[in-house]
Every structure is written in C-alpha cells, then in structure tokens.
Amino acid sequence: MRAKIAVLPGDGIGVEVVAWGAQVLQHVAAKYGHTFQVTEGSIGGIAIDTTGSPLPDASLEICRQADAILLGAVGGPKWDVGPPEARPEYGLLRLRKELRLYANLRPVKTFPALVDSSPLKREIVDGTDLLVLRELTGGLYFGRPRGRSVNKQGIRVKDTLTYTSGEMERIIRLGFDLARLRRKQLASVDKANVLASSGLWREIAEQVAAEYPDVEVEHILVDACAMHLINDPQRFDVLVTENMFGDILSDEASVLTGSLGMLPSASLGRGRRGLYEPVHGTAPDIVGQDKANPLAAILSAGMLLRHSLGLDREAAAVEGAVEDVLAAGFRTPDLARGATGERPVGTQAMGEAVLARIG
C-alpha cells in the first residue's frame, strides 16, 4: 500500500510521543512492504508562535492531501490568554470542522498487566472493554452566538448549544453500526430530563433503534452514566453521546485503564480519512524529561492503520506489541506502582520496546 500521512506533533509532550507513533508507522511499512509518505505540519501553540495562527493554512492543506493524520497534543499555560479563537485548542477544533470529522472513537480497554494500575478495585475494572463515541462538530463547543457582554448586573456570558436532527442521527446511527460489530449493546447518553436538545436526541435514538432490532439499547442520563462508568464499567459496550458529554465521560474513563497515557482516539467523517491522537494533553511539567508515555500515541497509530488504511493485520501487530511490553513489565512513570516485576522505563525505552516486538 502507498499512503500519505500528515503528522502534526503539536505542543509539549505531543512532540515526544507522536514521534514514536510515526516511527511505528514507518516500522510497520518496512515490515509489511508498504510505503508511507509522511509530511509534517504545525498546529497549536507552536503554530501561533511561528505563524500567528493555531492552524496555519499550510498545515490544513497538508491534512487535506493526506489519507490520515497523526496528531500529538496542543496547548499549554503560555497560550492560556486571549479569546478562544486565538488559543491552541481552536486549531484542533477548526481542523475537525474543516475535514468534517464528526465522530470521535475512544476505545477504553483494560490490559491484563495493568489491571492493578487503576485506582479502582480489580473486580470493578478487570475485563472492561468499551467504546465512547462522541459527536465532534456540534453542541456547545461550536454554537453561536457566544461571548460576553456587560450590563448593569455585571458581566454576562453566553454559550449556545445547537444541533440539527441530521447531525444527531448520523452519530447515533454510527453507534448502532459499531455496536453490531462488537457485543450488540448501545448506551445512548443524554440529559433528556432537562435539555431540549437531549429530548430530540432521545427521540432520534428511539427511531433509529427500530432499524436495529438485534442491538440492545439503553437510554441513560449523563450523570447516571458517569456514576456507572466508575462502579460498573463492564455493563457498557458502546456509549454514544453529544460533544461535551463525550469529552467529559471519555476522560473520566481513563481511570479504568490506569492512565490517560493508555487511551488512543480516532476522529472520523464519511470517508476513510481520519485524525488520530492520544487523549492526554501536553503535560508541560514533564516536557523533555523522558517521562511521557508513548503508548496512547502508538495505539492511535494502530487505529490509523485499521480505520483509514484498512490494514487490520498490521494494526493487530501494533496492539499485540503494546500488550507484550506491558506483560513484560515495562512501565513509564504514569503506570509504575512499585509492584514486583515492574521495569521502570522512559519514553524512548518504551518506544524501542514496542518497535522490537512488532511483527
């Protein structure tokens, strides 16, 4: 296979971990006879510093020409000033919007070797294997009008939550399709007892459910879902929800795996091109210290191979290599618990261990 891959390292530890994701892709290409043309662009805070924009037009064009995009992370205290449109995170939001990537897939699976790394009890997290499906291009993060004004009562702020029925239906339908490929259970998450938008969401979910009689459907309020994710995560297979709820719930689910450093993600649209990134942030406190966990970025590269390039065997090889290094006791600082058999390592040693086990 020949494929064009855009790499956007971003800020902070994004630069460190995405380098290993890119190395994994090139290693896979060499092992399995593929050719991946990698082109690098800038996004986030570093792009603001060099171009004045969190998403330069040149970077956007690189992504438009690519078959898939591998992203690190964006943001940091240095750029936490000014309006939202001038901050690093806006570059990511705009990229998703421009490429029409409306669906975010965040798999949450506990690896046997890491069950005791979770702060939750073994009997709660062991066997957890769920997928959070989050709508990406609507809701509070994109609604208009928004902003602040001043009146006699002081400063007034406004954020607008807007969705169309079409935006809701396409993400809900994808949730059913993904559930059919897994254990055929779908939890539709909303706040229908309070929000008008969630009332419509539930109506559409019920309508679509009639077309999928083989999928078991559960309607669950977001606050109840947040509770059950912690006390009974094994009850869930696929969770589908709107933008902000999905953002919060998927980060909450990170404690099930023991670390945010273990969670990959994929942002997809109607075609095969997707954006792949670890869920964690830029972690400015550990930048340049060889402490960052590269496994989420490496697993994101595995998702890229599967979802955008259709290379299931190669994706399985990457995932198997990650499971092997964890079983062998390799632990970056975020995963280390001081248990017998652990082998404390840094970013580089963990990346090299994965490469050695692929194929």
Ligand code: IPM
Second form
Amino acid sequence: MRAKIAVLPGDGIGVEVVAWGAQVLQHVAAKYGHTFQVTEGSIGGIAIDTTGSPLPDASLEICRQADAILLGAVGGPKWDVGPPEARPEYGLLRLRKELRLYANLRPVKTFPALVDSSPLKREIVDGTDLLVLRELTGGLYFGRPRGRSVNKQGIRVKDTLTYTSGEMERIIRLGFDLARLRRKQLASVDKANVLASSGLWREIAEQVAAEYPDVEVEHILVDACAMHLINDPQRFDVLVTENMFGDILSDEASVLTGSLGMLPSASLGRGRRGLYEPVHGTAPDIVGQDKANPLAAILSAGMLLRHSLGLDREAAAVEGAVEDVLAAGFRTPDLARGATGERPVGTQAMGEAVLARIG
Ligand code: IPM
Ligand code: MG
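Can you give me the structure for the form predicted in complex with the named molecule, which would complement the form predicted on its own we have just seen?
Next comes the full complex, this chain leading.
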C-alpha cells in the first residue's frame, strides 16, 4: 500500500515522542512492503515562533493532502500569554475543526505488566479495558460568543456551550456502534441535572438507545462518573460524552494504565482520514532529557495503521511489540517503580526496544 502521512511534532516532548511514532511507521512499511510518504509540518508554539500562526496554512494543507496525520503535542509556558486564538492550543483545536474530526477515541487498557505502576490498587485497575469516546468539535471549546468585557462592576467573562442535536446524535450513535464491536455496554455521560445541553444529550441518547436493544445503556452524571472511574473502572466499556467532559475524564482514566504516557488517541470524521496523537501534553519539565515515554505516540501510530489505513495485522504487530517491551521490564521514568526485573530506560532505548520487536 502507498499512503501519505503528515507528521506534526508540535512542541516539547511532542517532538521526541513523535519521532518514534514516525520511525515505527517506517519500520512497519519496510517490514510489510508498504510505502509511506511522510511530510512534516509545524503546529503550536513552534509554528507561532516561525510563522506567527499556531496552525500555518501550509500545515493545514499538508494535513488535507494526507491519508493520516500523526501529531505530538502543543503548548508550553513560553506561549501562555495572550488571547486563546493566539496560543498553541488553538492550532490543534482549529485543525480538528477544519478537518471535521468530531470523534475522539481514547482507549484505556491496562497492560498486565503495568498493573502495579498505577497509583491505584491492583484489584481496582487489573483488567480495565474501556474506551472514552469524546465529542471533539463542539461545546465549550468552540462556542461563540466568548471573551471578556470590562464595566464598572469589574471584568465579565463568557464562554458559550452550544451543540446541535445533529452533533450530539452522530457521536452518540458512534458510541453505540463501537459498543457493539466490544462488550455491548455504553455509559452516556452528562450533567442532565443542571445543564440544558445535557438535557438534550440525554433525550437523544435515550432515543438512539431504542435502536440498539442489544446494547446495555447507563446514563451517568459526569461527577459520579469521575468517581466510578477510579473506584470501579471495570464497570465501563464505552463511555460517550461531550467535549470538555471527555477531555477531563480521559486524563483521569489514564491513571488506570499507570501513566498518561501510555494513552494513544484517534480523532476521526466521516472519511478515513484521521488525526492520531498521544493524549499527554508537552511536559516542559522533562524536555530534551531523554525521559519522555514514547509508547503513547507509538500506540497512536498503531491506531493510525488500523483506522486510517485498514492495516489491522500491522497495527496488532505494533501493539504486540509494546506489550512485549513492557513484559520484558523496560520502563521509562513515568512507569518505573523500582521493582525487581525492571529495566529503567529513556525515550531512545524504549523506542529501539519496540522497533526490535515489531514483526
Ligand atoms: C487534549 C488536550 C487539548 C484539548 C488541548 C491541548 C487543546 O488537552 O487533547 O486532551 O483540550 O483537547
Ligand atoms: Mg486534554
């Protein structure tokens, strides 16, 4: 197969981990006889520094031309100034919006070898296998009007939470479809006891549920969900929720896997083209120290192979290689516990260990 892949490293450790995601893709291509043509583009703080925009037109165009996009992370203290539109994060939000990638899949699966790396007890996390399905192009992160105004009383700020019924229905429906491919359980997460938007969300979830009698549905309030996630994660299969709730719950859920450095994600729209990125951020505190865990980026490359290129066997090879390195004891600092049998490694050695085990 021939495929065009856009690589947007972004800022901070995004650059370090995406390099390994990209290497894994090239390694897979060589092993399985594919040709992946990679084009790099800038996004985030680095793009602001070099072009003045967090998402330069050239980068957006590279992404539009690509079959799939692999992205690192954006942001950093250097750019934490000015209005939201001038910040690195806006580049990522705009990219998702421009490409209409409304569905964000964040699988949270515990690796047997990492069960003791989680700060939670083994009996709680062991066997956890859930999918956070986050709506990605609506809600509070995109609603207008927004901003500040000043009057005699002081400063007033405004963000707007808007959704259409269509936007809600397509993500909820996808939640049911994905649940059907898994254990047929769907938790629809909202705040229907307070928010008008959540009231409609729940109505639509109930309507769609009637078409999926084989899927067991639970409507759960987001605050209770946050609690159950760390109390009893095994009760969850697919969790579907709106943009901000999904942002927050997916970071929380990452703790179950031992580290935020383990969580990949896929952002999908109607076609096959998708955006793949680790859930973690740019980790300014460890940049350039060979400490970043490249596994979330590598697993994101695996999701890219599966969801955008339809290469299931290759994706399984990548996931298998990650399992193998963990079973062999390789641990970046975020995963290390100092237990016997652990092999402390940096980004580079972890990446090489995965490459050596693919195929
Ligand atoms: C994420 C991140 C982004 C988001 C930021 C960087 C804009 O937190 O992908 O979870 O809020 O979606
Ligand atoms: Mg987030």
